[in-house]
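Listed next as structure tokens is one chain, alone, in the form predicted on its own.
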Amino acid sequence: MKPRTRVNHPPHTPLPPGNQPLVAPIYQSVKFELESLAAAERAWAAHGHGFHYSRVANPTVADLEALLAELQGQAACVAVGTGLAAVATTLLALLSAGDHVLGFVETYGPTRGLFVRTLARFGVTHTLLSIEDRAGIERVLAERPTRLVWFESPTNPVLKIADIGHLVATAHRHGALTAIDNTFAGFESHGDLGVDLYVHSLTKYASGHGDVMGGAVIGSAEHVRTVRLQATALGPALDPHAAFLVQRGLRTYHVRRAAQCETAARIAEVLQRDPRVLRVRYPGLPADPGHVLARKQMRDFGTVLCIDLAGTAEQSRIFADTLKLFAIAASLGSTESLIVPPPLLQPRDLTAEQRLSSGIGPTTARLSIGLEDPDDLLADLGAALDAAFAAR
């Protein structure tokens, strides 16, 4: 074989039986060779096994999908390139022209944008209520045929807790499917509550280090197959190297999350006693409106808290700018602590009435707690509060 041919058909080193790598390799290959036409026909068939093209399936991604399904306590998973891709693919897979989706004002802004702008272009209608409006939920589902109820718990950013059992039972009684963006709650929560599909941004806790993006849709084999067919058609495939990095992040997921939750609870307790903080929203606080439901539904209380300063918008800006250990940045769930200050948190797409329902005020800030020492974070927050309230 001549050199030009050999470099394109290199030799492979087979592994002896019982001599496997401890860490699975990255299958950084777009194409997979089939040994015969019959094997190719089986792989290409809808019911076939094996791999032929990484937009459709890849062994590294498949390993991640199997792990995520097990962590959430479900049968199947499809992983895609970003969290929002997971949201969009699910919505496009489940909804058709003429369908109605029930959503909530306490929902991630880009998800609301998909309801209001993208889906509306294709004849899908929506209703936005507050997640706390139980009577409204019952009324809408009773009066209007609804294909899907989409919700979060805890909600982003103010951490309201949905009564998931009641919401799922009500939706199913009226023939609607349910999907939860379960990113804030983590893989260990809500898997036993009968939700049809669980959506996660793998960019957050699963990766945990802020250096890779991904999304996942988890549920029954039937529902995930529907979403996977849509993902294959649209093409938001998760790159195998990104899948490998998410798997690496998941090795420390539980210890990271436990430490971050512990620090978040301590910070919430301290801040709720500070007179310069008007309100702390964290479901781990006994006084929080969602505490009882969260204790019943969740395995922990999360790593995110929301605060409203007892000051002006300008003082809120000084507070955010003075912080040294909290980066002004989007996202959450990574090893460093982050803040989304009030000006960046405002839901500009909502009406005045909807803004009131959302719970986001003029001094509301979201804090994502990282892995720094709790004493250092508390000192940083205290110094920022001192600077903000010295500027009266």
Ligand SMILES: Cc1ncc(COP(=O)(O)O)c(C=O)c1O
Second form
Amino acid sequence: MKPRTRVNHPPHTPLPPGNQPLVAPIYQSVKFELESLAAAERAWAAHGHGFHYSRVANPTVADLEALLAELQGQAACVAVGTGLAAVATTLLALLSAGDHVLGFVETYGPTRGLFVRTLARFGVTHTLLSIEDRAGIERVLAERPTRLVWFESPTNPVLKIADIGHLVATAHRHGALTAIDNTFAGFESHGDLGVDLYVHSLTKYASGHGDVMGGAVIGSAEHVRTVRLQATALGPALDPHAAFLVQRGLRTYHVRRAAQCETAARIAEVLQRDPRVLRVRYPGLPADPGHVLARKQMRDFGTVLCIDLAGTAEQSRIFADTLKLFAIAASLGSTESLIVPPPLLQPRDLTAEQRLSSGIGPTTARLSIGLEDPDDLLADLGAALDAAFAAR
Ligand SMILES: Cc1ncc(COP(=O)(O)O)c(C=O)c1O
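For comparison with the form predicted on its own, would you give the structure of this protein in the form predicted together with the named molecule?
What follows is the whole complex; the chain from before opens it.
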């Protein structure tokens, strides 16, 4: 064989039996060959058996899917390229022309955009309520045949807590499916509450280091099969290298999250006592309206908090610009702390009335707590408050 041929048919080193790597290899291969045409025909006939093309299935991605299903306490999972791809694929898998979705104002903006801009083009209608509007939820589900109730808890960005037991029971009583974007709550919360599908952005806590994107849809084998078929048709596959990085991130998921939750609780506690802060929203604070429900439903209270400064929009700008350890950046769940300042948080797609119920005010900022030393974060926040209020 000439060198030019050999480099395209390189040697493989088979592993001796009983001698496996401790960290699974990355199957960074688009194609999987079968030993003969007959074997290929048998594999293709037994649909879903083996691997042939990584857009459809890949062993590294399959390892991650099995782990995520287990973490969320469900039977199955399909992983895709981003969190928003997980949202969109789920919606497109479950909904058809003529269906109605119940969604909420307190939902990640691009998800709302899918209801309002994308699904509407395909004849799917929606109602947007506030997650706090229990009477409205009952009324809409009683009045309108609804295929799907889509919600978050804690909600992005102001961390309202949905009464999940009530929501799921009401939806199911009226024949609707339920899906939760469980990104903020993490993998250990809500698995026992009977939601049909759990969607996550793996870009956040799962990978944890802000260097890879991914999404997952987790639930019963039947629901996940429906979503997987849609994913196969649309093609939002997770790259095996990304799947490997998410798996690596998951090795420290629990310790990272526990440390970040502890720091978030301490910061929330300190800021709520500071007169320059009008309001702190963090479900771990006993005074928070969602605290009792969160204590019942969640394993922890999360790593994100929202603050409203007792000042002007200009003072909020000075606050954000003075912070040294909180990067002005989107996302959450990374090792470094982040802030989304008020101008970047405004839900511009909502009506005035919906904006009011969204709970986002002129000085509301979202803080995502990282793994830095809590004393340094508190000192940074204190210095930024001093700067914002000295300028008054
Ligand atoms: C609650 C929530 N869901 C979904 C997403 C989308 O995830 P991704 O950025 O991985 O597409 C985000 C991103 O911020 C989010 O906050």
